[in-house]
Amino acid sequence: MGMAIKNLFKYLNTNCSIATLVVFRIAFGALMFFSTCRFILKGWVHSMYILPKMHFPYYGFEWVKALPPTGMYIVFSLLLISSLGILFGAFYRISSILFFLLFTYVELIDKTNYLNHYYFVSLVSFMLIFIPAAKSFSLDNKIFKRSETIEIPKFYIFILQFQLFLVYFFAGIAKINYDWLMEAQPLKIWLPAFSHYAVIGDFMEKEWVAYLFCWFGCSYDLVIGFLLFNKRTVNIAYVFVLVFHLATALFFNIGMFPYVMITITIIFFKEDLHLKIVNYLKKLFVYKVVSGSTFTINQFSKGLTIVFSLYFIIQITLPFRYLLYNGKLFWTEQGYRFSWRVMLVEKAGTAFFYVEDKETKQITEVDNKEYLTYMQEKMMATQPDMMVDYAKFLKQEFIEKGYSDPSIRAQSFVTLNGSGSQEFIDPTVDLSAESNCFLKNKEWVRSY
């Protein structure tokens, strides 16, 4: 064990070309700029952060609030500027910090909008803060008249590769469950919706195709990281990456996730390719080294080793936190987020909320549409922690309307992976008195 750790540190301290980091920085910056433009142009700043009367906060981050409309558009404008800063390596460290803080702030406002690839972007932008990706082919080198760095320790590339490996591997582990492997769910429900496609449409209604997709998807996620790390198999592995993610983009509405993964995964390619790309770009933009000298970063610091050791310990243990809770994970969703569980469930439901004035015993049924957007209501109806948030919001609303210490109860029915509608929560529980503390099991969620 000791020898293995020693060899790992020796490998991480080995120098390699900085070109790999430069290409990664350019690709990530370009993706984030395009993605932010798309977000603004589609009107999602308004529909997700300005239009809602309430937001669903993450536990412990209730203090994070949306800004007024002008403030939100300033935030997204700064995201555009900072993504360009990353892309061109201009004021890189400040740009990376700004992008990480603003992007994470936006994602913390409302868990209705949680997506795995948003979480992934926050993680990568955090890592970029510590990575010297602008030490070569950057505006910073021009602005500050710095010498070019030609080599960096493999550590800086490895931590990005390992983060990607974890995304794939945990996505594979998450697929090792009865519904996915034995019942081919939820693909058995989703694929027939594509039966109108030319050529392949007829196959989409075949049950064996759903099983094929499920077993291939699980196998792919479990092994692709190992194949990407191996220099002899990285090229064929990338072909699988292209096929897999283009197929998911074709069949499912999962936004930028496939394109993010396709682009970011190029970090596994040999440095020769990245050197050719950087040299081509330098010629294209007539980029000349500021001074005649170059230097090499010889080693990474012990402080950085400690920071990323803790970071990866959290990343490896966090997906398993669901083991602390009772009940079926896909039903209760306790420990579901931040664990790379992608497209694993088809869950739908309805929730009716009732407010009772304890003094007058008057009971009022709530019109959810009065307070929630369509997407918020859809997500809330199947996620217990969001029901608690909504109940606390309703309590304050009705206190302001003159109710004396109102209690909030809900009747909810949910279907999971085509199993049929079942009662979801105990309708006698005052949800406004419940907590979303991660140390407390939600006993009031009915057994599945």
Contents of the next structure:
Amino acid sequence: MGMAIKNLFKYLNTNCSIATLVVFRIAFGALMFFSTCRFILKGWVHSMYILPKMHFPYYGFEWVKALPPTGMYIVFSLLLISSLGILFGAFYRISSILFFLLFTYVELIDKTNYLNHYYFVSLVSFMLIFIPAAKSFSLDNKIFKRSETIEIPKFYIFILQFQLFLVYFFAGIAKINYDWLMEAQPLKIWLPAFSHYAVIGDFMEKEWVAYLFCWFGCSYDLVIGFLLFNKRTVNIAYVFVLVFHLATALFFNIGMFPYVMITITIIFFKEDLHLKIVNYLKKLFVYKVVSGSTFTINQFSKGLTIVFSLYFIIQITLPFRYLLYNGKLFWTEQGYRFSWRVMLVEKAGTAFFYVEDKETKQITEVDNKEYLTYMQEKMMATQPDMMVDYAKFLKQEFIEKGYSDPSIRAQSFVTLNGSGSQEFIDPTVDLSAESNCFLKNKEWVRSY
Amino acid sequence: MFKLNQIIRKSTAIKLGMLLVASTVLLGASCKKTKTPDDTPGDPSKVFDKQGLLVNMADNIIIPSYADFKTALENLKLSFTNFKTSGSLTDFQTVKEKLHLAYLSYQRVSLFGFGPGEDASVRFNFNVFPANVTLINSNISSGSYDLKTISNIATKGFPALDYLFYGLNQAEADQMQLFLTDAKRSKYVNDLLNEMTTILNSVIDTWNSTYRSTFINSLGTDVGSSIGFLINQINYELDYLKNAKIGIPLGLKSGGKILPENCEAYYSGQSLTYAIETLGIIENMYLGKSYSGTNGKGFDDYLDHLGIQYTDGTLYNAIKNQFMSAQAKLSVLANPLSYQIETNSQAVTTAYQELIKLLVLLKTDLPSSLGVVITYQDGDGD
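Previous: the form predicted on its own; requested now: the form predicted together with its partner chain:
Starting with the chain above, the whole complex follows.
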């Protein structure tokens, strides 16, 4: 064990070309610029952050609030600027800090919009803050007339690779469950929706196809990280990355995720390729090293070792926190987020909320559409912690309407992976008095 | 680098083989083309004929319902012209009868609030109730109004006509006289009818010229696809029936304080008939049952084909039975609904609860079983 760690450190301290980081920086900056543009152009700043009357906060981050419309658009403009800063290596440290803070801020406003790939972007941009990706082929080198760095310890590349490895591996582990492997759910539900496709359409309703996809998906996720790490298999592995993500992009409504993964996975390629790319770009943009002198970063600091050791300990344990809770994870969703559980459930629900004035005993049924956007209502109806948030919001609303100490109850029906809708939570519980404390089991969620 | 290298190398050949097979399948998936409708004529061994379902919906339900509504609206206009010429009580009664038939006919197109129906805002232009009586009267007396403005949304369409022909608290003969003596009142009715005709004609024209082909060729189940639209509208309409037509008058949204005057068609007292008609069209859309009563390809056939289960039985049967229960509980009530709410609220509540159960099945189980996506936002499958 001690030996292995020693070897690992030795490996991490070996120097290699900085080109890999430069290519990564450019790819990430360009992707983020493009995806932020797409987000704004689709009107999502408005529909996700300006339109809603309330937001669903993350536990412990209730203090994070949306800004007024102008403020939100300024935040998104700054995200565009800082992603360009990362792309061109201009004021890189400030750009990456700004991007990380703003992106994470936006994500923390409302958990309705949680996506694994947004979480991934937050993590990568956090790592970029510590990575010397702009010490070569960058505007910073020009602006500050810095020497061009040519080599860096492998550490900086490894932490990015390892993060990517974890995403795949945990996504694979999450697929080792009865529904996925034995029932081929939810693909058994999703695939027939494509029965109108030419040639393959006829297979989409076949059960064995759903099983094939499930088992392939699971093996792919579990194995691909190892194949990418291995220099002999990295090329063929990348072909699979391409095929797999392009296929998921075609079948499912998952936005930028496939393209982010396809682009970011190039970090696994051998450094020759990255060197070629950077040299080509340097020629293309007539980029000349000013001083002529070059520079090598020889090692990474103890501080960084500690920061990233802690970081990865958290990354490795967080997906398992669901073990702390009772009940079926897919049903209660306690410990579901931040654990790379992707494409695992077809879940839908309908929730009716009732407000009771404790003094007059009058009961009013809430029209959820009056307070929530379509997406918020859809997400809330299947996620118990969001019901608690909503109940607390409703309590305040109705107190303002003159209700005396209202209690908020909900009747909710949920279907999971084709189970047929069943009662989801105890309709007698005053949800506004419940807590989302992560140490507390949600006893009022019916057992599956 | 790590010792894993050796382990990986041994099993790589097997795994790569497996990956290759599976990825070929996935790669094949990228050839996205649509099939011709005749590929799968009702053969259960073949995939479900989604286009057949859409063709049935368009040609046997949607387009005929619009055509029928157009006829009903024209009849209403004609009867009003006749009445103004003759000034007879019989002709006045004919107008009221034609108004009822047109209102009933409207109930059968209200659900098609997507595509051209959405572009023309049929629902908001034709049936926002309760009518704003004060504003209607001030419009008539001033003679100056722009029906297109948002502020006039509750002064037009059927709720306004319902008020003008039934809601003046007068003997029928006196009520009739108002139209004959007050030219502004007749003009207002004409303006309302003309606006409705213009809007309806534009919707029908679009369906006939371009939209039918768009509709029947959008075979996906994502948001913005025809199946996505239909499922969404079925749920919107059911929610509207449950809330606007029953729940709100029943006082369920107002702490138990009943609001009978918020019933649809409050003045003519036809609310229940219209509510039952709405439930009927929802069921017909679900079943793919045509205007003339022929049962074609519908969502029930789709569920049946895919063999979707629900608790101990099939979802197909669960939904069918729930439609029956809801119809039965609504049918024991009588017009006017406003009176039932005041005197027999328990029975209305029972009907309401059956609608809730139906809503859960249609809003939760139906789209979830068919893989219908109902939002434009990116997802990650969770």
